[in-house]
Amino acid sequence: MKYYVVKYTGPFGFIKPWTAVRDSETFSQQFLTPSIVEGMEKKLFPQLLKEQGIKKIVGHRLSYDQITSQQEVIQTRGWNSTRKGSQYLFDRPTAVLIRGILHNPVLHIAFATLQDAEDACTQHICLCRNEDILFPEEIIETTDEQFQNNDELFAGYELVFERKDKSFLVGYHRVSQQPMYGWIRVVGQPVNVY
């Protein structure tokens, strides 16, 4: 079976792990789960927004430089509030975390028709942060079967979207509720260090 991949990159890319509470440290999550990979799917094709499921999509690889710890101000979640005479102030205070983030990450997405593949090449994606995008570079022609052991090629992470001995619990889906699993496949070297 033919597959055809389109190989994003960009600077930086950040996949907050499910059990990230406002941590004052988080590492990225170094693989996709079942509702980024259908979130993405929904990017690139908005007609397939009222169906569940991910129908186009029939692979992914994620590969990084390395995580590079940094940090960001961010505003914390609740407001509060004091009274100075008849008026009430509200403000947000600030605070200081540190994100380890993907280092110029490489995302290979393959698809089952050229039409798809070329459609998904003309926009770009996020991980996660909207902030942090990739943007398509070529697209590659090949085989599931190259797809799946070539680890030059297509060397990265991907978790794979089945229950066995092996999965392990990445989340909730966000519409469905569902608990999801999957297992980890490592192909060649996905982690770059230069």
Contents of the next structure:
Amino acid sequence: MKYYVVKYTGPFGFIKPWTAVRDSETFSQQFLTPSIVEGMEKKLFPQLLKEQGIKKIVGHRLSYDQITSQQEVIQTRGWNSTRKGSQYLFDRPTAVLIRGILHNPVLHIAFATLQDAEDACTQHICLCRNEDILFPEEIIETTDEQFQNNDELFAGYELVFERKDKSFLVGYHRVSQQPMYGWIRVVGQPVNVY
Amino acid sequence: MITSVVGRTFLNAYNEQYGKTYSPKEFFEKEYWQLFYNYPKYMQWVTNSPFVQMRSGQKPHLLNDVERVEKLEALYEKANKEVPDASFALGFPASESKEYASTSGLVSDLAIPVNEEEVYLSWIGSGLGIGVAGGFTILFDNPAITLQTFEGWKVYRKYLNDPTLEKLRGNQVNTWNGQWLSYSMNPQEYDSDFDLFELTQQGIFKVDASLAEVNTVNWSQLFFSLSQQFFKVEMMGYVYGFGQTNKTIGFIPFQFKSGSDIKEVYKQLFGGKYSNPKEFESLFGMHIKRACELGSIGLLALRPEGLKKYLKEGKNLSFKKDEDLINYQAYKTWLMAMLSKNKEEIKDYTLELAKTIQKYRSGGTKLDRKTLIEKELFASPSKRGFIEALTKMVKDLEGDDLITIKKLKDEVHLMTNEEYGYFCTLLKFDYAYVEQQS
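Next, give the form predicted together with its partner chain, keeping in mind that what was shown is the form predicted alone.
Below is the whole assembly, all chains and molecules, this chain first.
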């Protein structure tokens, strides 16, 4: 089967692990979960907004140079109020977080038709945070077999969305709230650190 | 949360192994609470949990049986009625009844479905966390590992209750798990007849005049032990730290094959088994956080910490100190493993080269050849400098040596920068070794 793979690159990426709560230190996840892929698809193809599930993206591969730890200031998720005499004081306290960022992430997204790949190749995407933009670079024509095994061209991590022995819980689906499972396929050398 | 997932894996394995049908709550009461909390010394300290919240005048080690059951019932009450929060469901977000805490921005707004069972499973899962040096804990969602950890709980409890070990402090179950697994999963070290003396010899306990406690194990030691049980396996580990605030590294693949690879390379290079496995293996491995930044825990992450200073600088091993020889063996093993990653056979090619270079150096009378080798050849950060230095050598060489050096020049030319870095360092060590031998 033919695959049309769009390559996206950008300087930074961050994917919050679903288990991260009340952290002082959080690394980035190194794979996309089903709901992230579904979200990306809906961003690229807004006509699918009303449909549930992944329709067009048939695979992905994420690689990066290294995870680098950065110190950031974060805020609470809402305003706290305290009463000062007859007046209210509203504030949002801050905390310091060490966040692991994917440095120079490269994301390959595979489509089954050239048309889809061409549409996707005119748009940017974000891994999770909307300030970390990845831009399309090229369309690579290949086969499903190549995409799964060529460790030079398509090195990286991919979460395969199926349930089997080595699957683990990767979070809860944003819309359906169902648990999501998958196992990690590692192709070639996904991290290009020296 | 993830603790519940691992707790569930364990409970299923436990029920099967022991022919029981315990529900999470039953297991919690009959096994977990009995072992962890029904004694003066606790095995695990969970901040703000019912077990550590005392009425005025109460002290954990002075509680009587009735009071202990009261604490257990306080937990049941919470698990039954309240939305799970970090004080009684481990790995869950802290409650925010009055105002948003400063780190609340990280809590998902998804209503993740949880029930009472998950609360008990989260305790079981957290008790299975394997503590390693650097303040992190690892969870493997694997029945065999969790069952073995459970066996260790009973041993830890036995020592905590030992009246002659009054000074041994409690609450270290995760640290204990790390030591216990590294010890009990290593068939070369493990002796089913072990006693306290043996465990202290192994460095598991640290005993001095005022205090006794469990030492924290290095992740690499745990890695080498597990790689004996799970060779050729790649297993996902979840790396985290619970405390005042949490730390989440997340899911990291552990490539246990690298552990067996290192042993294999050592065997081929130096023959037989290393004389002191503990000391030898402890040389490997960078800080757990650095290792996780590499994306997976394998050969690259096992890089000996001490090797770093030799990779980039002109420094070399002196072989004047006793430990230099074991360092040399460890460094060489790792470098060879990196260089022969994709090749089947391992040849001690660099040692032969080092001999040739040493012969060249001893052929000169003045110091210019020594300077050329040490200051130019080995100190060159790039392939170019290395090749230039080789070219300078060529004019003084003849016969086989000339052919060897010419061949070397061609090979270095074809190496990637990464390979060159490893290769040059390896050659440098071998050279120092040959120098010292002559």
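Numbering follows the first chain given and starts at 1. Note that the structure is a prediction, hence the values are computed from the model and not measured. In this text, the rigid core denotes the largest set of C-alpha atoms whose superposition between the two forms falls within 1.5 Å.
S.K.: Superposing on the rigid core, I want to see if T122 changes position between the two forms - specifically a Cα shift of 2 Å or more.
M.R.: No.
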